[in-house]
Amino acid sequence: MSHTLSEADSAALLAGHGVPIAPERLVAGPQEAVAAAEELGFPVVAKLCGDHIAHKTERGLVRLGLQDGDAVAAATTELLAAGRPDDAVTGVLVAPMLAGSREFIAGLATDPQFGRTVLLGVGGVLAEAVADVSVRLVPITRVDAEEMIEELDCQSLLGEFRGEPAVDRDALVAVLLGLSAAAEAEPAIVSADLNPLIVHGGRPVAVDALVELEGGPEAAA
């Protein structure tokens, strides 16, 4: 048996081994969404947040580009208002609304033969169509993030690109470290997904984070 955390506890689990997530803040209503708002500067995304949320846009629950306080007081009270008993609603998800024309995705995955790993693809609406994914077995090194990325046949899109700067491979690396560090300290991670991994101003950035844990509830104490 397992569980997911919600997407708040999930951020945080992650960023305290150095995985760069986007600047957020859990409210529990719309003023405080929009003091939240105003305080990471518009225009900002909300997001329904639960500890059994896992497939928020699938349900409706993200609202995306909001560019004033009106805006984020009334999707903030939509939001939860569509909240479900079952879902465990902890408040809403209030962040900046970054942009970016490449996207990756990161994560931790369990192997049933071999045990957890680390991966790194192309993500965005290509992610399907290329499948361009580089995988390691946890622990992984320096050595090994740097191969992981030179890996992808999508070096392209690690270039300069359309107007925007080159990845940061440095960066890049760092998340790959992060989750792999996350992997070894917390035993009870069946999996870790950063998806979208925006590169914004040239730094890849998660927008998202979902963790799954082994276990019920407890597991997460």
Second form
Amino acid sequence: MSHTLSEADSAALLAGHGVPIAPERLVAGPQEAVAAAEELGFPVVAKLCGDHIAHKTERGLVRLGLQDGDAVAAATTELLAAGRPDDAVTGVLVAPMLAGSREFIAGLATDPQFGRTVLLGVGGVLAEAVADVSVRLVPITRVDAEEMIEELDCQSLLGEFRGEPAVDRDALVAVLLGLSAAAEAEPAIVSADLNPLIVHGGRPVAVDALVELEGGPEAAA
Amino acid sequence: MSAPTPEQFRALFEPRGVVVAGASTHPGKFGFVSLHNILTCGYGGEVFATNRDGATVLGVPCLRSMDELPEGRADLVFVCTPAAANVELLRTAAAKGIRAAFLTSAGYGEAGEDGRRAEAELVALCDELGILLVGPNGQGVVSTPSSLCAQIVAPYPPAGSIGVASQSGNFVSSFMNWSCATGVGISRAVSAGNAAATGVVDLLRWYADDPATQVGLAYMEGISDGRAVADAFAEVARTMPVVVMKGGATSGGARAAASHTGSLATDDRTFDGMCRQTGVNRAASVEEAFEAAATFATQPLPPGNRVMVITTAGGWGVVTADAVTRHPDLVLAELPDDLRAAVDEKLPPRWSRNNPIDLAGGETRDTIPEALELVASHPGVDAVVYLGLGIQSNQARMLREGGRYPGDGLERIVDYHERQDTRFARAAHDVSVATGKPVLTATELAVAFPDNPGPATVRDGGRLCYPSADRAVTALGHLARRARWLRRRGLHPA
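Having seen the form predicted on its own, could you now give me the structure of the form predicted together with its partner chain?
Once more the chain from above appears, this time first in line as the rest of the complex follows.
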């Protein structure tokens, strides 16, 4: 048995091990959301946050490119209304809308034979179809992380791309080392998704995080 | 269960004497074939056999039971008796000083609930008796340093430094057949059968410490303790190249998973990542696996990944350069200016002036050895693929066999061509040894006409003559990957 953490809790857990997460604010209602958006700078993204929401995009619980306060307030109201009782909604996450044409996926998984693994792949909606990924067993070293990046077939995505700078490989290494460290420190982690990991100005930033823990929700405390 | 000891492995691979339990007078039975193979491949120790009737098999007067075995004369028992007889047999064998048992017997873990119980009892018994248990349901063990061929199938391979460990007996045979075909030899080979007590990783661990073994070559499927495998790989691959082929690579694809990462991290990608992380070279086919191992066994590791192609004919060089360029672990070397100038002095102006170095038929008597020397010794080149060996000797064969030989001046020209190809093959070998860089020779003549003096000389020098340039590039890629893996971790090849 396992359970997922809310996006906010997932992000907080992984950020604690050095995984770069987009700055975001968990808010309770429209007014707070507008204040958060003004502080973070427009445009922003608003996402419904809850302890049991896994596939937000598929359910339409992510609103992108909100340009002003009115749009943020309206989106927040709609998202809170869209929550179901079993989502265990904790609020709405407001985050800056990070622009970047390259997306990666990084995360942790549990293999029945080899135990926990770290994964890096080309991300976005085509991630599973493209399946350009590299996997290592936890724990990984810096050299392992560097080799995971070098192993991807789509090396052209790591260089300068469509007017954006080359991917900061050290920063990508830090993401992978952070995931590995989180897995070592938290034996209860069954899986983790940083999807997508957007390359913004050459730096990878996780704009969504989902952590799955072993056991029921009560075990989390 | 206690870990196998070096003494037990010595009993398996270097026994003072061997006893075949269940020897048969029927030449179709395991109990006959295994005794035949032990007797006829040069094993120097004492050979005993047991048989209920006390018959003489292949000139060996059989003991009626293990009780009659003189104490302390045999270290290994090769068991061809039915499962039901084995408990008593092994107890007696242990009392006579036997420290290793290879069991061909079926009827264990592969045979339902009763078989699994019998196998568990067998493991516990051998542990109690201090006997290394290999099998059951295995094909046998080969150990060329002792000229030991204790197996129920052919072949017996030439001696060499590749240690084979396999969960499937068929693959032991395949690897050894390739060894016979290429001349690149084997040190030890074990078909682990059901691997009840001794598995592929136990063998690899021992091979890593075995002075006779320089390379591990393994076939695995159905891994039951992944972390133990990963730990063993990590330990062994620091000092010994290991090539692994895994069956079931395409089964058990994407799992139902709560996370996208979970569905992307399939069994196969996880195994592949584990191999890369631990420094083990994974191969996709039996040819690739054997040739990678054979290359580790016979060529030095390249100092880097820059490959130069030398060819006497255009198309091959172009296609080989493409293969190098496509390979993720190799780079097609830029032809350095000083090397271009040096080669220029040896050739008429039509040569390629690029990598591939296409000699374009402009070579004279000494061009090829000179070009190999110039290229391999240049600091801008880490490895060389040489194409075109044996072409003239192939024509010489036709001249010799065409009915006009030795008239019309044919004797002299045939002799010249064959001498030259022999010389070129030696030059490729010598320049590789002198520079410490791999120089791989590829031509389909190695399989089409293995007696051609070109490939035959490569083989006589102990190296592989690759049957195609693609296969040479693939093998070289394995060396480059391992060399890089070691360098990145501050490790250096022994």
